[in-house]
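Single chain ahead, by itself, as C-alpha cells, in the form predicted alone.
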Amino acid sequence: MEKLPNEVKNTLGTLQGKGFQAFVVGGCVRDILIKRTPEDWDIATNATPEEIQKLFPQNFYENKFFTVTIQTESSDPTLQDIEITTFRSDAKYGDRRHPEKVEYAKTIEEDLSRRDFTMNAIALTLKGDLIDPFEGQKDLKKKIIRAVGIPEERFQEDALRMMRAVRFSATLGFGLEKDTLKAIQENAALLKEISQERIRDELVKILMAPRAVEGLETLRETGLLQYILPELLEGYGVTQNKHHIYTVWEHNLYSLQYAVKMNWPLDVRLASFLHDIAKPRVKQGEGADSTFYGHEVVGTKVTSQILSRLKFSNKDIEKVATLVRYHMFYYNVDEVSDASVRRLVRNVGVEYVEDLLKLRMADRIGSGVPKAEPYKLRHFRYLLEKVALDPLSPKMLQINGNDLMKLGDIPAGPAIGQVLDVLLSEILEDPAKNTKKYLEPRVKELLLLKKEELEKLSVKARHDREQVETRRDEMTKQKYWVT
C-alpha cells in the first residue's frame, strides 16, 4: 500500500497522541487501494469538533455535520486542507439530501455504515490496517459499485447518490451491482427532489469523465436521464437521412465521444451532445430524404432553456447556445468568400471560432465519417487566419496623410499616396523604422524628389507589397496544407 503523506500522518498522530481514535476514510482510501492519487483527504475520529479545534488552531468550522477543516502548510493543494469529522450517525433525511438530525456515533464501524457505497466505506489506520465491514475491497477488485446495506434506503436518504453511482461508474470504469442498479431504476423519480445545482454538478463530473458517453447511456438505462435531460431522450430511436448512419441519440453520443477523446473543455462537450437536440422536433418525412430544417435555430432556444434550468452561468449558456446556433456554417472551398468568413466570425465572436471548429469536427465523427478535419475544413481554417491578418496598408504606419500635408505644406494629391506607398514598403522591410522619428525626416526627403522619381519608387513599392502579401498567403496555405 502507498505511504500516507506526512501531513495526513501528522494529523492522525496528533489525534492519537491525545488518546483519540483516528482513521483515514472515504474516497481517499478507495483511491489509495486502486492506486489513484487522492484529490482530497478525510479523517474520521471520536474527538468532538471542539476538541479537534483545540488540537489544530488553524481551522474553520461552519457546518452542522461535525466536520472541522484544518489547514496545513503543505505545498500540495490537495493537502492544504484536511477535513476531520467526528464519528456520526445520520437520522431521517427529510429533503432526500441532508439528514434532519446528526448524532455522534460511538465506533468507526457505525460511522462507516452511513456511507454511500462499499468502496467508500473503508477506513485506514496510521499503521496501515484496513477496517472494511462491508467488503469494499472485494467490490474494488470486482470493479463494481455496491450500495452500503439496503440500496433503496441509501437512495431514499440521499437521492443524489444515484447520480454519484453513475459518476463513479464513468470515472472509474466500474459496473453497477445488480441490486444497486435495480434500486436506482425503481427510485429514479426521487431525483426530482434534488436541486438543479446539485444535479448540474454531478452531470458536469460525468461529462468530464473518461467514459462520459457510457455515463450518459447509464443515465438513460437507469431512468435518471428523464429527470435531468428529458429533451435528449427525444432523439432516442429517431432515424436520420442519407447524411447520417446513426439515430439522433447515437449521433449525439458519438459526437460527445470524440470531444472526450480529444480532451476538449466542458463547453465543447456540452455543445457536442446538444447541437442536434431539436432535430426530433423539426423532422419532416422519413427515410433517406427526411429533413431537419432550422434545427440549429430551434436547438439554440432548447439549449438555452436546458442550461438555464440546470443553473449554468450566463457565460456558459451564451457560448454553448452560440456554438449550437452556428454549427451548420457553410464552408465549400469554391463558394466561401472572405466576406462570408468575416460575417461568420462577427456573428460567432473571435473567441468562440476555434471551439466552433472543434464542434464541427465532433459533429463529423458523430455522423460516421472517417476524417474529423477534411480538406474543406482545413481550407476554412486558412481563410479564417487570412481574414484575421492585418491588411498591408498605409494604415499600419505611425503617420498619415494629414501629417504629410502638414510636414510638406502641400495639398492633397497623388504625391501623398505615393509617399505613403514608399514608407509602407520600407517598414515592411524593417518594422523598426515605423516611428515618427524615422518617418517624418523621410517624408521630407521623398517630397523633395522629382515627380517622375517619386512615381517610380511608388510603383516599385506597390510591387514589393504585392510580393509580401503573396508570400504571406503562401505560408498560411502551407500551414493548413491547402492549395
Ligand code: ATP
The other form holds:
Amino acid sequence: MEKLPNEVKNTLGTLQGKGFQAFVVGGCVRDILIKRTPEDWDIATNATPEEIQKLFPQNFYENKFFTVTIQTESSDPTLQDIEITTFRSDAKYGDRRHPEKVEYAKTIEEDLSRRDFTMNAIALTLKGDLIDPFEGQKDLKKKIIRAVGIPEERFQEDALRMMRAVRFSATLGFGLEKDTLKAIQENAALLKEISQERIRDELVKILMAPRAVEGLETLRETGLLQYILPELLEGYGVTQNKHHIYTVWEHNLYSLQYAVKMNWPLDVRLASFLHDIAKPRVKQGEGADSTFYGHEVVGTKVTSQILSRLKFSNKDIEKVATLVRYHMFYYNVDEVSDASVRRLVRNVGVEYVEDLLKLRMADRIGSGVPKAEPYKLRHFRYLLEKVALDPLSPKMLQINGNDLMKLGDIPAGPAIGQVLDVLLSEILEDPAKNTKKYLEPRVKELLLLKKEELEKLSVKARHDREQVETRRDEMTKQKYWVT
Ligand code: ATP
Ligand code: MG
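Now that the form predicted alone has been shown, please provide the structure of the form predicted in complex with this ligand.
Following is the full complex, with the preceding chain placed first.
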C-alpha cells in the first residue's frame, strides 16, 4: 500500500485519538489503487460536524451535507484543504437532483453504499486496510465502471451520475459495465432535470480528458448528448462536399482530437469542435457540390447560444464565438496584403490571434489532410509581427511640425517635412538623441541651411529610413524562416 501523505495521516490520527472511526474514501482511494495522483482528499468519519469542528479549529462548515473542510499547512495545493464528512445516507432523491433528506449513517459500509460507482466506494484505514463491500478493486482491475447497487435506481436518484460515468470512462480509459450502460441508455432523458452548471462541469472534465473524443462518442451512443449538446448531433451523418472526406460530426471530433493531442486549453477545444456547428443548418445541395455558405456566421450565434445555456463565463463565450466567427480567414502567402492581416487582427483581437491559428491547425488536421501547413502558418506569423511593429514615422519624434514652426518662426511648407525626415533618420541611428534637448537646437541648425542643402539631406534621410525598414523586415522574415 502506498504511503498516505502526512496531512492525511495526521487527520485520521486526530480523529481516531478521540475514539472516532476515520477512513480515507472516494476518488482518492481509487486513484491510489490505480497509481494516479489524487487531486483531492476526502475522509469519512462517525464524528458529527460539531465534533469535527472542535478537533480542527482551522475549518469552514457551510452546514450542507455534513462536510467540514479543514485547512492544513501543506505547501501542496491538493492537500491544503481536506474534506471530512460524517457517515451519511442519502435516503430519498425526490427530484433526482438533491437528496431529500440527508441523514447520518451508522457505519462506513452504509456510507459507501450511497456512493456512485464501485471504484468510488472503497474505504482505506490509517493502517492500510481496505473496506470494499462492492468489490471495487475487482472492477478497477477489469477497468470497468459499475454502479453501486441497482443502476436504474442509482441514476434515478441522481441523473448526473450518468454523465459522471462517461466522464470517468474518458479520464481513466475504463469501459462501462453492461447493466450500467443499459441503465444509462434507458434513463438518459432524466438528464433534463439536472442543472446546466452541473452538466457543464462534467462536460468540461470530459473535454479536458485524454479521451475527450471517445467521451463525446459515448455521450452520443448512450443518448445523453441530445440533452447536453443537441446541436452537435445535427452534424451526425451529414456528408460534405468534394473538399472533405469526413461527415460534419466526424470532422468536429477529429478537430477536437488534435486540440487534445496538442494539450491546448479549454477554449480552443471548445472552438475546435464547435467551429462547424452550423454547417448542417446552412447546407445547400447534396453530394460533391454541396455548399455551406455563411456557416461561420450562423455558427457564431449557435456557439454563443450553446455556451450561454451551459452557463459558461461571458469571457469564454465571447472568445469561443470570435474564434468560430473568423475560423475561415483567408490566407495565401502571395495573395494577402498587410492591410487585410491588419483588419483580421483588429476584428479578432491581438490576444486571440494565436488561438485562431491553433483552431486553423485543428481544423485542417481534422479534415484528414496530413499537414497543418507549416510554411503558410510561419508566413502568417511573420506578417502578424510585421503589421504589429510600429511604422517608422515622424510621429516617433519628441517634437512635431508645430514645434518646428514655432522654433523657426516659419509658416507651414516643404521645409518642415524635410527637417522631420532628417531628424527621424538621426534618431534611428541613435535613439538616445530623441529628446527635446538635442532636437531643438538641431532644428535651428537645419533651418539655417540653404534650401537645396536641406532638400539633399532629406532625400538621403528618406533613403536611409527605407533601408532600416528593409533590414528590420529581413530580420522578422529570418525569425519566421520565410522568404
Ligand atoms: P475527481 O475528484 O477525480 O473528480 P471523485 O471520484 O473524487 O473524482 P468527487 O466529485 O470529488 O469525485 O466526489 C468524491 C466521492 O464522492 C466520489 O468518489 C463518490 O464516492 C462520491 N460522489 C460524488 N458525487 C457523487 C454522486 N453524484 N453520487 C454518488 N456519489 C458521489
Ligand atoms: Mg475528488
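Positions refer to the first chain, counted from 1. None of the values given here were measured: they were computed from a predicted structure. Definition used throughout: the rigid core is the maximal C-alpha set that superposes within 1.5 Å between two forms.
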**Request:** Could you check whether the CA atom of residue 36 moves 2 Å or more between the two forms, using the rigid core for the fit?
**Result:** no
